[in-house]
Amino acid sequence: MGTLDGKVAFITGAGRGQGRAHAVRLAEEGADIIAVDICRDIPSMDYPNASNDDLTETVKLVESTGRRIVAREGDVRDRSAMETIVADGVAAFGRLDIVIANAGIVRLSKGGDDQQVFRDIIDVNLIGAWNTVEAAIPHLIEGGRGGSIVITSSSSGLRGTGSDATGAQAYTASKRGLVGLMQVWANLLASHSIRVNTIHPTGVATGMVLNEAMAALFAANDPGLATMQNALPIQMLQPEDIANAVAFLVSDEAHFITGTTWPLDAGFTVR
């Protein structure tokens, strides 16, 4: 028996990286999955997003665990799309217990339209998380079984570092803003036994980090990246590291944990 047998999880950014790792890990624990990913690029960003083929691979991996999955293409910036996707998943599985607002973007290189870069990062990371959670809350409350909401912030959401790159500024602002939203929701939903927490990973080996634009910054010894160092001798975490922690956080074993900012950061924030 898994720790999440019979439960249903809604996960954004599930096409690859942390989102895919969450989907597979929670499925291994017995959860059925409602998965969404934009599956197209955002022009202001300097790296490619997940593709439809990536989301299809997530479906195969979840189904290989024996669990069910409803997967849809969708943009977290579109509230009505999030509401429709959640409703479709609940109609298929009959309930909703877990929400992982994971979709996010970043641009650390310079160039492009600064105002568009800033706006897109805020829209995806902050407004997108708001759309995701607000679309899910009515279903969690209606279920009457409590629930768990996990919002993917970042180590940057706890400790900002100096940068004149617009994307880095927007990223830090958006990830810090998620903490405020989390605290509001944690207070609002506590009477329904719905827990809300943020997680704050350091660098994770995903498409957001492992791409040509980021490699060029590392090769150039970008001063902004030089400040992003972990205390432990771990250069980068794996998506499964984050998913393992989240599997605990959404389980009944963590039934008393809400309103927290959990650093999953190899000691980044203590440096």
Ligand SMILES: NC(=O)c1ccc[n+]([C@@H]2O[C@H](COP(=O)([O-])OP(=O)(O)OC[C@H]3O[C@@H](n4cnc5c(N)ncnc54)[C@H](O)[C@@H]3O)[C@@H](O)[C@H]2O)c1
Given for the second form:
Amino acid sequence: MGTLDGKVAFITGAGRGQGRAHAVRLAEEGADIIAVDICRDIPSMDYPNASNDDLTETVKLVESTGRRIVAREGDVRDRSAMETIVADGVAAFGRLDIVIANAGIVRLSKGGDDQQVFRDIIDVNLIGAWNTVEAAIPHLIEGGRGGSIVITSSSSGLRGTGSDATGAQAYTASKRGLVGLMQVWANLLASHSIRVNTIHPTGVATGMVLNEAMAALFAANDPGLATMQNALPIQMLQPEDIANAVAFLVSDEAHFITGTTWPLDAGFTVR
Ligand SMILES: NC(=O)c1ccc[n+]([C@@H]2O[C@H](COP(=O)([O-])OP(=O)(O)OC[C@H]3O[C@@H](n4cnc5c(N)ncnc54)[C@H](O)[C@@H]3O)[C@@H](O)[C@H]2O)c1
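Switching from the form predicted alone: structure of the form predicted together with the ligand?
Next comes the full complex, this chain leading.
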């Protein structure tokens, strides 16, 4: 018996990293998965997104748990694509219980077109999460069984650190904006027993961090990175650490938790 037996979860950015870890962990608890990832790069970014092969690997990993998965290429910036994908998933599995609005991008290096960098990060991280959740809400309400929405913010969404990099500023603004959206939805949906929370991870070992652009910043002792240290002697979390916490947050054991900002950050925010 898993804690999520028979439930269905819609997860964005599921091609790799934390999104894949959520898909596998929730499937291990008995959930069927509706997965979406852009599976292509965004030109203003300085590192690659997940590929189609990455999403195929997520499918294999979920299926190896014995659960089912509907996986689609799709861009969270496209509301109608999100509506179609979640509707297809609900048609296949018959219900929706959990939403993990996880897709996100960053750019910490300078260069590129600043206006474009800022707009793209807000578009994916903030408007993309809005599209994801708004596409899912009618299905959650129609199910009449309550639900749990988890929005992936960041330690940056709780604490702004000084940076003159446009991408870092946009990232902080987008992740803080998610807290505002979460509070609106938590109030709006509480009467339906639909819970809404943000999570705030510190650095996690994924493609967002383990890439050439970030390695170059570390090699150059970029001052922006010096502020990114955890209180606990843990340099970086693993995607599974975040997925384990989320598996609890979406389970019935957390049935009373809504409207919260949950730091998953090895003490980053108290430091
Ligand atoms: N890695 C970290 O240090 C860290 C820390 C705090 C918060 N976060 C947040 O965690 C979330 C997951 O990131 P991750 O660490 O797994 O990094 P990641 O880059 O490995 O995963 C992000 C996923 O989102 C997908 N994606 C990007 N743009 C998309 C779009 N427009 N539509 C659909 N999918 C899109 C990518 O292809 C990728 O698979 C993000 O919201 C990120 O901001 C990451």
